[in-house]
Amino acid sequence: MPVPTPTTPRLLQAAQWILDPVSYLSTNFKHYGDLFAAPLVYGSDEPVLLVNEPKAMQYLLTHDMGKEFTTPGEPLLEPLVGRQSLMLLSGTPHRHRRQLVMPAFHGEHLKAYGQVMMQVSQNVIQQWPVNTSLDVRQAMQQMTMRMILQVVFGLYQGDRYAQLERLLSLRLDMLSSPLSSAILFVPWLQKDLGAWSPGGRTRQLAAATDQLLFAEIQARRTQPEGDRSDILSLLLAARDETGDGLTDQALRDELMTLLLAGYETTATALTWALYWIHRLPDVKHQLLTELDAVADPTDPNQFLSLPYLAAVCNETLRIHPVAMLTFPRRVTVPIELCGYHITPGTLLQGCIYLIHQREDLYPQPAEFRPERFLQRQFSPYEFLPFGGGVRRCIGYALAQYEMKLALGTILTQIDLDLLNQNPVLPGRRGITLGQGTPVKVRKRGARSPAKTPLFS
């Protein structure tokens, strides 16, 4: 039985991909089920399929290993995060950085940078306005921003601080609409015309950037201080099993990599959890009431164990999965998938975000229910908003730990209301969904009953 595919034509299924994603996807899953070809993914001939079933999902993210499979490149990422990031490595290069990168994001590192991310928090919501409407998105990009140089650079103030949080920020928000975004897409806007083309901008933005970074790992070489906690510091003193580091040009891809995945995909879920608790009044009250049984605001250990913060953050990122799709996967040997037969060369892609959205796992997908994780658990293949298998996003605790001190610091200090009359909707940013309108809300000051300052 031939692989289900969609009979538009080619170029209006690419800019409906580019433009408008979600409602490509929702009507192909409506029309082809679990399984159908997506030809326009990369801009190529290639024949690349997209599974949306669990079990297919399992048999994709874990024969990586197998003879079923290679892991080709992915020409989206590489612009962004260069060659050398862990992201576009495979095989045993790509097993042996995992090993060497993994200990700077989990126990007790973890645990150092929760006081600087509930710091940071606190300083950026001080700044706000009373009474004046502020652009969520806005607000959570500059607090993620700061945490990323902060955790991940060890920057806190000084000329080097300001320029990469402007030029930084610069860069990524180049993909910030639908319309802005084909430049991932469309391979002649990639080329330098100038520096009024959108490629020419890129690479100058690139090269400016690239020169603070790679100024920053030499510093940090030549003058080491050894009671850093940062990620850069970590990385930097990292050794494999016969004593070698990682290369300045492979530090510089794998702070690349933690800006993309840190900084853009963490201020889109906190602005989709911040829309959600204000626009549905029984989400917020539960959520208050159980922020307000904390007894000690200033310990970040007492956020990360509330089940009902934790249920509101995993639906938010069912519900608006940031990553759309996990990494391809190429067939080597003919196999059997969701009932389809599929020959070798074919690309294949677990799609993100149709899993979350099946009726069958989740019913009304459409609601923003946070008891779905508290009522069940789903299993990897089911909710996998960091992707799944060797792939699954390196960064996943440090954006789920973020993610929680951020809403516990922002929910247990100001109230909010949410200025939207309309729905928001889901739109493209570069290869990630963040929102397609901007989420306004009021700052009405400290929340009442106040809560003492988390930091004097």
Ligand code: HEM
Contents of the next structure:
Amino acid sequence: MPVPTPTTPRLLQAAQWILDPVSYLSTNFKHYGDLFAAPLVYGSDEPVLLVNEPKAMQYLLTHDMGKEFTTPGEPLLEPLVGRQSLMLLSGTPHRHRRQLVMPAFHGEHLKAYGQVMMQVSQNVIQQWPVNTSLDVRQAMQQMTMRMILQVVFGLYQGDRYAQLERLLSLRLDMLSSPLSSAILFVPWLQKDLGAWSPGGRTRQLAAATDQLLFAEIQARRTQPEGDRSDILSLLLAARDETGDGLTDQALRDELMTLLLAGYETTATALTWALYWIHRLPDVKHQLLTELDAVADPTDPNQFLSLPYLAAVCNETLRIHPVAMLTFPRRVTVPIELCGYHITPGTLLQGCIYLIHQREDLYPQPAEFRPERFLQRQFSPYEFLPFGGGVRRCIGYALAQYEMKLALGTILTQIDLDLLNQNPVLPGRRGITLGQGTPVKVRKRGARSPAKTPLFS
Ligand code: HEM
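For the form predicted together with this ligand instead of the form predicted alone, what are the coordinates?
Below is the whole assembly, all chains and molecules, this chain first.
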């Protein structure tokens, strides 16, 4: 039996996927269920099979055939992150690069970032004006950009960092709507037709960003500082078995990967979290009561183990997974999936969005209900905002830590109000899923702690 394939013309499907990915996925899931073919592969006629069922997802992420990342994503990602990025490596070079970069995201390194990330959130919220409208997305972008600059470079202040912050924000803002995101999917839009064409503008920004990154790499090569624990220092010191280090180009590609993957994603997640917290008074009340009971709110570790805060972060990433899909994996052996025979060469992608919307796992999936995560444990194939297997997001622990610290700091210190009670729907932002309309809040001033205890 062939895998179900939507009958809508290919071009129309591509347009739906670019302009309204959530409707595209939900409509096809209703018609075709756990596995269906979709023409999502950039610049190719080859369909990809979307996996929307936990057992099949487990197979996809853990079976041998899921180990190779394949070429179809490259034309989409390469202009952003470069050919030598971890994201585009596969096999042994991929494994080696992961081994090199992973330590910087765990253990003592992660703990060390906590204090600085908290300081960054405090510095940023102090600058928010009282009683005026604040665009949450922009504010969260600024916060997470500074956090990631700190993690990657060990610094976020100074002329070079200010310029990097500006250029990276401009570059990603060019993808802020579904229509402008089309540049990623339509090859002719990427052509350089002069300074004001989208392709020309992207190239200008890329060249200016590269200049800054190469200058930073050069400065660090000539003046290495032994005791730094940032990622660039780690990458500069790394050697392969023949004693060779990474080239400037490989370093540049890795820095770009971490900067882009690391700030846009977390900014989106935080924006959604603040939206839901301020839209649902019960959620806000429970969260504030838990936060107010923290003995020392200046200690970042205290925010790590709060159950309701963790549940709010998880529910945010469940209802609006920033990455709708895992990276593609190519089947190298014949397999059976959801009762279908899949031949070698077929491309598969896990659909995180559709798994997170399954009624059988998450009753009333459109409702924001953090209690789900207090009432039951989900397997890594039922709840997988960071993907899984050998390509699981390298920044998953950092992103969760950032979310908890940023929310903890913001909510314990200032009083915010949503300016508009209309529902905000998800919409495409580049290759990710962001907000369809801006989330705006008003800062009312400093917050006084909640009076009612949550647990008596
Ligand atoms: C809420 C925040 C984030 C979300 C939802 C997210 C989600 C994801 C997902 C779904 C993948 C693909 C996994 C797969 O195919 O199985 C991924 C890969 C990746 N992420 Fe994240 N991510 C987030 C934050 C970060 C941060 C903070 C960093 C680093 C600073 C980061 C760096 C990466 C890298 C380098 C990869 C590629 C890994 C590889 O190919 O081996 N991400 N992320």
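Quick caveat: nothing in here was measured; it's all calculated off a predicted structure. Numbering follows the first chain given and starts at 1. Take the two forms, find the largest set of C-alpha atoms that superpose within 1.5 Å, and that set is the rigid core.
Legend entry - Core-superposed C-alpha of Arg239 shifting 2 Å or more between these two forms: Yes, the C-alpha position differs by at least 2 Å between these two forms.
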